[in-house]
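One chain comes next, on its own, written as structure tokens: the form predicted on its own.
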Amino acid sequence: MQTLPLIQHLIDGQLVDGGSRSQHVFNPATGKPEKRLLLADKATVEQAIASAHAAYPAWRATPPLKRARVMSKLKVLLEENAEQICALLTAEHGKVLGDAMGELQRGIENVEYASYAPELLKGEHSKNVGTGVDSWSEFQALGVTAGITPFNFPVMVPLWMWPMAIACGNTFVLKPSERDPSSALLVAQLALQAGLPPGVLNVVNGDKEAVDTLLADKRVTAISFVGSTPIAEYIYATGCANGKRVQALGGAKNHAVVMPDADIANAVSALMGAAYGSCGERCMAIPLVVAIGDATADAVVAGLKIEIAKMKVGPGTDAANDMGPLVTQAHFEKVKGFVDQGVAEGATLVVDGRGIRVPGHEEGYFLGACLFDHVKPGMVIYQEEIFGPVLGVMRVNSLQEAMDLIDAHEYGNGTCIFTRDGEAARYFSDNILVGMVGVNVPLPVPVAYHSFGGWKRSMFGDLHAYGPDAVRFYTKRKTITQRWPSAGVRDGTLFSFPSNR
């Protein structure tokens, strides 16, 4: 019997085994496991914080240009080693290749604004606020800080989380999704390679016992998660519970609202990409299209019909295939239960990518693109986040009923709106209840150097995720105020504020 390569935590900047427990590591185009992951214990955890909380107090003394420079050299790495990066990625996601290009590329830029941390850490400063008085606030960092990732991004995710932490003096430990770990741990490998000191970043691969672990441990002072709105609720509240502070991402259903005078060809091409791109599994992801009107329905599907036809469907590993495979056998079931669902509601199946089949793959987790008209909103194909190559469609009459059905979700992550109409474009984007909106873009995910984050059930937490916004989740501020009294003069006893006299 073949013995599958074994992936081990990184604790202390060495790989080490921990846990009793392992659990296989699929390659979802094939169907087979490949690889065996080890499944962190309690103690495991514990050692890679101890390992984060020794090595917090010099690095928070280093100099944050001497941080960021490590920074500068962890961007140079991941650029000469994306081919390698994104290899493992699609290995155990699945997505194409040029898709987890992309991906490693959002992450890049994330590293890249981190290595700006003396200029983003910089503080303010009031000299003479009182007479001889001087005043300034500073940033400092907190400790040891936690991140929880989600499959679906492993590399692009945890580098909204760690670079930032670290960049802002605090050490980190990561707990990378246990579907798809291998990308995740050589970012961090290579991050130490750049010249992050031992203990700064640590990995630990496992499940809820690890999660657990690190909600309850008092040494961890911040965790970051991004995942699904139910599993993101009980992170926000143990972890608030347990006094952290905690930012949350959970899940989504995106909106793309389509009016009478956009222009159909090219949001037909949009939505192809935000529908099918990466099997659907993001959170950005669109799987609505509220088009206003029947006749725009009407257009929208017959567009969409003839772009799906033209799609290749295999490996990622193929750079001809447009989509791969979903990340999981249990994945697979649940989309495709999805599916069943909206035909028994009712909804028209105008595209049915549940039978296909990728010779030489027949053991993947394959779906086709899936198509849905005469979407209603009592559907559960409307209410639930599927993740996956299904996009459905709904008719309405006005913008004011499709933003009304936007408003009504209990998510609100992203929308858009295709449009040529800035009057429209304006107000739907002043009024709607959604925290990131694109204007004739459908995938509004913004760049490093502003923030990601999503309203209601979509986001717990004052703060969002990477951007100027990280900053402020990974710091603390701390004002000081001082006097240096001249030599000989005494004022004698002070009973007002010193800005009073």
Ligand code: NAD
Second form
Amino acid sequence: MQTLPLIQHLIDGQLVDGGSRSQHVFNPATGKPEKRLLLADKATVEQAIASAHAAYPAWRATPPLKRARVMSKLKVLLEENAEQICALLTAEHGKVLGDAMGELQRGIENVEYASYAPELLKGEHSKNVGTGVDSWSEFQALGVTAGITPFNFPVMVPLWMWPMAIACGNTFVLKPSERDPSSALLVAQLALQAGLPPGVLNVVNGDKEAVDTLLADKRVTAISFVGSTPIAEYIYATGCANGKRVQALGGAKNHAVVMPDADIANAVSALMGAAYGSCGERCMAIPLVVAIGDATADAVVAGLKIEIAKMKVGPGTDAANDMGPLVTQAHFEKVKGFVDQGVAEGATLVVDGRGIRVPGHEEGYFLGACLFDHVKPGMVIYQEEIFGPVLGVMRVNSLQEAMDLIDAHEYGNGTCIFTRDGEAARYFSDNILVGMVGVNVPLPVPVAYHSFGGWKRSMFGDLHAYGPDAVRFYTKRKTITQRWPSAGVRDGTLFSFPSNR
Ligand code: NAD
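The form predicted together with the named molecule, contrasted with the form predicted on its own above:
Once more the chain from above appears, this time first in line as the rest of the complex follows.
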């Protein structure tokens, strides 16, 4: 029997074994197991936490500029090793290489932003808050912090978290997705090469046992999570109950509103990428179009049909392809099941991607683009996150009706509007109950120097991911009030509350 390469953990600067359980990591384009992943047990995760705990005092005491320089070096290393990182990413996730490059670039921009940490960590100072009294606030590191990340952005989402956490003086334990963990591990190794001392960043591979150990351990002060809503809610509730600071980003069901005055050709081409890019496995993907009026809906559906017919589906390693496979066999079955259900629920399946064959890759998890028309609010394919290449078109009569629909949905991650009407766009972006809004921009994913987060059940916690919110999430404010009495001058006892009255 062929022995598959083993994926280990990165603890205290070393690749190590740990845990008696393991599972296969598959190549979704071939359906073949290509690696064996060790699943960390409690003792292994505790070893990683102990390493991060031991590394913390010296790292916290390291001048911010020196910490930030590691990020500057890492940015260069990521650029130099981009091809290798993206090859690993595509081999395990399935997304096309160009998309993997885009993901990596967005991750690099977070590393770049973290390299501004000395500027971002500057406190606030007030002189003479009372006679001879000065006061200032500073932002201190928390200690050992942790991140738990999803399969769909295996490189970028970890880079939303640990570069800023570490640049702020914390140490970190990362638990990447067990479905495609290799690229995050390689990036962590590059961070060591860039100059991170052992123990500052540790990676444990694993599943619920690893996550539950991070949630329970008192040494872990804060947890960042990105994944599905049921797990996000569990992480938030358990982490908070255990006294940790938690930000937990969950699932999504993003609506794109198309107004009758929109440039339909432009909207259609934007929707194609937003619905089917990365096989729909993006939390900011657009799985729903809400067309205002039947004429708009008819034009959008006709345009999408033409564009879908031109799409190329196949392995992500072939630059000619627009869309790769779904991530696992189980996810393939789940997404296909949603398409079956949509048909049974009475939505009109305009384009059926089931049964697609990719020559030479018959065992791969390929599903072609699917397009539904006449999707209705009560349907399961409307309510639930499908996370696959399935786009549904809904028909309503007014912008307000579209907005009421969006506001009533349990998720509120992203949304967008296609229109030429500035007033409508302004009303929409001002009032819609969604965290990230695009105007003629289908995927309004904030850049690294803004923060990312949804509303409603798309996010649990107050501070959003990356950007300025991350600086606040990974630090705690301390306010110091100071007075140096002049020699020989004695303060009298003050029984009343000190004030400037
Ligand atoms: P997932 O919730 O299955 O897994 C995410 C992480 O949680 C993984 O590391 C996994 O090992 C861990 N996990 C899974 N089950 C667990 C359990 N029972 N107890 C403890 N830990 C557990 O998510 P996924 O399938 O990897 O990712 C897709 C989901 O992530 C989608 O819902 C997508 O919308 C969401 N997502 C959201 C954002 C965002 O920013 N809001 C970004 C990317 C992905």
